[in-house]
Amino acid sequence: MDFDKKLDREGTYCAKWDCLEEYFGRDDVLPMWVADSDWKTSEAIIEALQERVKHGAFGYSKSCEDHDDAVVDWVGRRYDWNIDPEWIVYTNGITSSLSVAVRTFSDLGDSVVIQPPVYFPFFSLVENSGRRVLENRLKYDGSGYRMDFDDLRSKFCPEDDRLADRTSIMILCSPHNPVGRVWSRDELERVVDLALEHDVMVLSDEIFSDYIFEGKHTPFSSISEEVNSMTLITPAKSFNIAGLKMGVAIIPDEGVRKRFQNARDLLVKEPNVLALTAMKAAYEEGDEWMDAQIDYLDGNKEYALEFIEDIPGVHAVEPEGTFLLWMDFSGLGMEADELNDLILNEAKVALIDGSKFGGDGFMRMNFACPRDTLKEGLERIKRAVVSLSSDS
């Protein structure tokens, strides 16, 4: 659990490090963009995978009661939520699961509510399904974000009630990527009330549910079994095993669960045998490693926030969860292309442009890296920003 140790990820078919030229047009930048971690996973997972590989046969696989027990126990320990193993449906990922759910539980032309600035594949998975994106934008007060419940109500119940304008689904990001909000129980209960009132299904992407800096995560579907909902979790980000492709859909309603499972069997299937092996090891033996990782990330977060206070014209929104830093560069007064040029070509740091999420003037930084890497990235950005005033 030496998170300070630098891990050479180049040459491992790693998107973050090996695809810089493809995504950014240059390969001499420090990658702090893709949301995975720059350290090894838990030794328990590595050993479980090694043992499985030694077996030598990799035929068709199937989840079993052992996997269910591991998920049930993890959710109970980490989130204080007692679930029935029958509620579990395994998939090969959360984004693909969301896409299947949107196509299964809404009709062509329906509206799907999302909350920008938000994980940008939400936009495309809705539009590519022949549905309409309806934005319930989060409110930013210069420090942090909150939900606009008055607007949410209006989006759930549009004035034009034609079938083509029906709002059937909301995709919730909890904890929120990229702004780092961990929604309180009160906030989630208000969403539940509105969803029940207007018969809207809530698909809750909880991929960052294990990254909470204070308190515990509240799964959306744990609040009420009356609301039509699906909670999606995975050890993929938590244990830096996203490349193995796995997801867990927790669906209390039997009818909804069967419909989703039938669609899954046609489109996304279950995780592969190595993903199932890694998931079981993570949820059975990963608590100590996960807790140590959170402690280290909390230190990274505090270091970054303090450092950014000394960068003129730049502000960082303090994340309550995730390992993502939502950086506000609007104080520099730059157009989007100017800001991108500054960060990429002057600072030589690869971040994700906030406009992709629906947040102009912002950038998203991943701080799940050794402290020295974080320090180098921040110093590069500071030098580039300070040089603006010296050039003028």
Ligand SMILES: Cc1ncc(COP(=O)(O)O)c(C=O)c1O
Given for the second form:
Amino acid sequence: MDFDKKLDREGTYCAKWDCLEEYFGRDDVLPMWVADSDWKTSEAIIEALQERVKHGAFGYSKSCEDHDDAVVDWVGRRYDWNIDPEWIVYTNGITSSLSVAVRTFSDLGDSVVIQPPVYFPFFSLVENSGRRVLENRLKYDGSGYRMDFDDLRSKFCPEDDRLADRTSIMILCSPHNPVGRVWSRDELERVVDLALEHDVMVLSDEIFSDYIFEGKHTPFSSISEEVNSMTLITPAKSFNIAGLKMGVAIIPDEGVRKRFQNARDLLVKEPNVLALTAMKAAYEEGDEWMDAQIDYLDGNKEYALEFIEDIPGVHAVEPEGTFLLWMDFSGLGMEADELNDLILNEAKVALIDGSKFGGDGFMRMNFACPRDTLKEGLERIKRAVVSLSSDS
Ligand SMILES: Cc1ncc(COP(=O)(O)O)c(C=O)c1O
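Mind pulling up the form predicted together with the ligand next to the form predicted alone we just looked at?
Complete assembly follows, chain above in first position.
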């Protein structure tokens, strides 16, 4: 559990480190973009995978009761949610699960509500499924974000029926990527009430559910079994095993679950055998490792927030969860191209342009890296920003 130790990830088919040239047009920049962590997963997972690999046969596999028990216990311990093992459907990831659900539970031309600034594949997965994106933008008050419930109500029930045939689905991001909100129970209850009132299904992407700095994560489907919903979790992000591809859909309603399962069987199937092996080890033996990781990330978060206070014209939104820093550069008064050029070509740091998420003037930084790497990235950004005033 040495999170300070630098790990060379180059040459491992690693998207974050090996694809810089492809995505940014140069490979001499510090990668702080893709949302995975720059450390090894837990020893328990590595050992479980080694054992399984040693066995040597990799024929068709199938999840079983052991996996269900591991999920039920993790969800019970970590989120205080008692679930029936019957509610679980395994998939090969969260985005694929969302795509399958959007195609299964809405009709062509229906509207799907999302809350920008938000994980940008939500836009394309909705549009590529022949549905329309309806934006219920989060409200920013200059320091943090909250939901706009009046607007949400109007999006659930659009008055202009040329706008949409029907709003059938909302994709919730909880905790929220990129703004780092951990939605309170009260906020989630208000979403439940509106979804019930307007018969909207809620797909809750909870990929960051294990990354909570304070308080507890509330799974959306734990609030009410009346509301039509599914909660999507995974150990993939939490244990840095996203390359293995896995997702866990928790769906209390039997009819909804069966329809989702049928669509899953045709389109994405179950996770592969190594993913199942890693998931079981993560959920059975991962608590201590996960807690240590959160402690380390909390230190990184505090370090970054303090550091950024001294960068003129830059503000970071304090994340309540995730390992993402949503940085507001609007104080610099730059156009998007200029800002991108500053960060990439002057600071030589690869961040994700906030406008992709629907947040112009912002950038997203991943701080799941050794503290020295974080310091290096922040110092590079500070130098580039400070040089702006000395240039002028
Ligand atoms: C909010 C959110 N959902 C989904 C994903 C991707 O999930 P998967 O790799 O399981 O498709 C990410 C990855 O960064 C994410 O941040």
